[in-house]
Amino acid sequence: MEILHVSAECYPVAKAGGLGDVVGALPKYLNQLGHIAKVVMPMYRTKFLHANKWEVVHKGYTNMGTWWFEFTVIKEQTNSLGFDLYLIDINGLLDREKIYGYDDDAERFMAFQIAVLDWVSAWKHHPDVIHVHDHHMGLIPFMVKHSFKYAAIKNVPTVLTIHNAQYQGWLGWENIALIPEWDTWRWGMLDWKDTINPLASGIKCADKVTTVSPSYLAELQYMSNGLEALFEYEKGKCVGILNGIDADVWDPATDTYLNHHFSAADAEAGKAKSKMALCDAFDLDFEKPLIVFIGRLVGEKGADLLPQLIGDSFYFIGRRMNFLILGSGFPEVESGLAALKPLAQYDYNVYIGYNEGLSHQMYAGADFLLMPSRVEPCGLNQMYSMRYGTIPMVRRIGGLKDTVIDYGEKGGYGICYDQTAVGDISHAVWRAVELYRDKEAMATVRKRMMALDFSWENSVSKYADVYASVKR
């Protein structure tokens, strides 16, 4: 089958979170399975764009409402990612450095979706499936089925993957003219609670809907930011498929970001060298357990509790551990974490920002990874950490519940708790400190989790089954 993935992100081209990691890996593994998977995304001005060679494969002229624009489709020439990668440029709209965060994001991604469908309509053949990701591409299933302009591809099935249902791309009905002329009898396929809701529309119109873990799919029926009734109604076409990780990129034996490589066989020595380098760089005590947080500093991730958690842990447990934080997000969280630095010298440090290389080094050098998420559709960080011998400390929710078993249970290898609350998380910190004191138990847990396989090989065939079920 030929599958075209349409996404706002794709690692290493442009990434803001787990969406980019998935779109950067799934197509490669589909191709290895014998399918033809391709990716199309906006042409942001990134390092990847300037570092690679491209060819123009299509030029088009189309409109979004009363605005007419030209667009260009370019293709990466060397297939360096393991799949065909296409970028769409719309001058003045997509050619920016950031993925998100502009006042006109709705117009940017609307124009991109229109350009994608204009381009696909011009193909000499059509893909077997169009696979769209998250609300940014959520109107494609509707336009394929109900916009007159795309009658040539109206029978191409669509699949929507929801990476995070909290963000839905709401638009007021005053924006309806932006969508290419459509069958107005179908207005209900766009509407949810008196707004145009791209994610809701995608759920209604896609032939299949997938979520990035089975537990997250179950949770969406009672916790999906207003779409609970829709998920209950459409559950017959929804499938939960656990994300995998790219085992080629995330391998401590070959990771190009690491100075000290290791495998399960020599993990203790390799991690010690990586930890020493981290502790030297951030003025931390090598002898104490190193607990890290890597991710967006937002409420979804429980990051707003980190300043109080760290302060309370030092007060109630004592300075028996190190904390190292990497991330960016809410200004008040960033300032709260920065304010801790002078108060917790040698036991705490923080790096505000995004740093891919440092994240790899932290997975390799840390003893524990903290993930106190309020919402976690799948979570990839805990899988990365286990691959690198770092014990995850997670709340039992979404994909975290599907991938981490508490070490106190039979065959367990992580530290789990039930609530995103300082008390629950502090108890997990205490358990981590106590576990660290037992070197034999640490070694057993580390060996057990490094033997786990979270690679895409376990998930890619399930996506192939989804495509086969909708292929016409």
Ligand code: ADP
Given for the second form:
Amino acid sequence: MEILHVSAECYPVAKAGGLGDVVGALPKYLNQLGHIAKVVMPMYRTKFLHANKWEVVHKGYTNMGTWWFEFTVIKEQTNSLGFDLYLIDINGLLDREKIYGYDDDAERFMAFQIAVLDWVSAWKHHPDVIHVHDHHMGLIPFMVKHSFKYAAIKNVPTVLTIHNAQYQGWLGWENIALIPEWDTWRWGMLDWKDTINPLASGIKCADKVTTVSPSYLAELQYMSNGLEALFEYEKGKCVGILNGIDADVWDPATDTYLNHHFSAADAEAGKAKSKMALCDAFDLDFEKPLIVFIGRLVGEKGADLLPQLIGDSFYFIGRRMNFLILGSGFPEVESGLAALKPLAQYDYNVYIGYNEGLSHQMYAGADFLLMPSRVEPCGLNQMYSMRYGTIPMVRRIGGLKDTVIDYGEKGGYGICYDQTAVGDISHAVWRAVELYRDKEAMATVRKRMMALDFSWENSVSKYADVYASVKR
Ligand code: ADP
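What would the structure be for the form predicted in complex with this ligand, given that what you showed me was the form predicted on its own?
What follows is the entire complex, opening with the chain shown before.
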């Protein structure tokens, strides 16, 4: 089958989080199964764009409301990613460095979605499925079905994957003229609580909806930022499929970001060297267990609790562990973490910002990875950390619940707790410190984790089943 993925992110072209990792890997593994999976995304001005060769495959002229614009579709020439990659350029909207964070993001992604559908309508044949990701691309299922302009592709089935339902892309109804002329009887397919809600519209109009773990799908029916009733109503067409990890990119034996490679057989020595390098770079004490956090510093990830957690852990458990934090997000969390630095020298450090290489080095060099998430649709960090022999300390929620078993249970390998609350998390920190004292138990848990298989091979056939179920 031919599947066109439409996304705002795709690793290594542009990534802000898990969405980028998934769209950079799933198409590759679909192709390995014998499908033809392609990706189209906006042409941001990224390093990847400048470092690769491209050919122009389509030029178009179209409109978003009263604004007429030209767009250009380019294709990557070397096929180095394992799938055909197309970028769409729209001058004035997409020719920027960052993926998100501009005042006109709604217009940027709206114009991009229009350009994608104009381009696909001009194909000689049509894809078997258009697979859209998250709210940024959530209006495509509606436009395919109900915008008169796209009558030629009206029967192409659409699949929506929800990587995060917290963000829904809400737009006031005053923006309705941006959507190419549509069947006004269908206004209810755009509306949710008196706004145009692209995520809700995608859920209503897509032929199938997937979420990135089974537990997250179950949780959305009672906790989805206002869409609970919709998930309950549409549950018949929703499927939870756990993300895989790209085992080619995330392999401690070959990872190009690491100076010391290792596999399960020599993990103790390899990890010790990686930890030593991290401790040198960040002024930390090698002898103590190293607990890291990698991710967006936002409430969803429980990052607002980190400053208090670190202070409380030092106070109640003692200076028996190191913390190293990598991330960016809410300014008050960033400044809270920065303020701790002079108070906790040699036991704590923080890197505010996004740093792909450092994240890999931390998965490799840490002893424990902290994930006190309030919401976690799938979570990739815990899977990366386990592949790199780092014990995850996770709240039992969403994908974390589906992937980590507490080491106190039979065959378990992680540290789990029930609430995103400082008390629960600092108890987990204490358990980590105690576990670390028992070298034999650490080695056993590490071996168990590194033998787990979280590769895409397990999940990709489930996506293939979804495509087969919607094919016309
Ligand atoms: P989400 O998409 O909700 O942010 P996921 O766990 O699905 O969370 O994916 C997070 C991905 O982003 C992982 O690959 C993680 O390593 C990466 N990441 C998050 N923050 C940073 C950062 N500051 N620097 C480097 N990588 C980061």
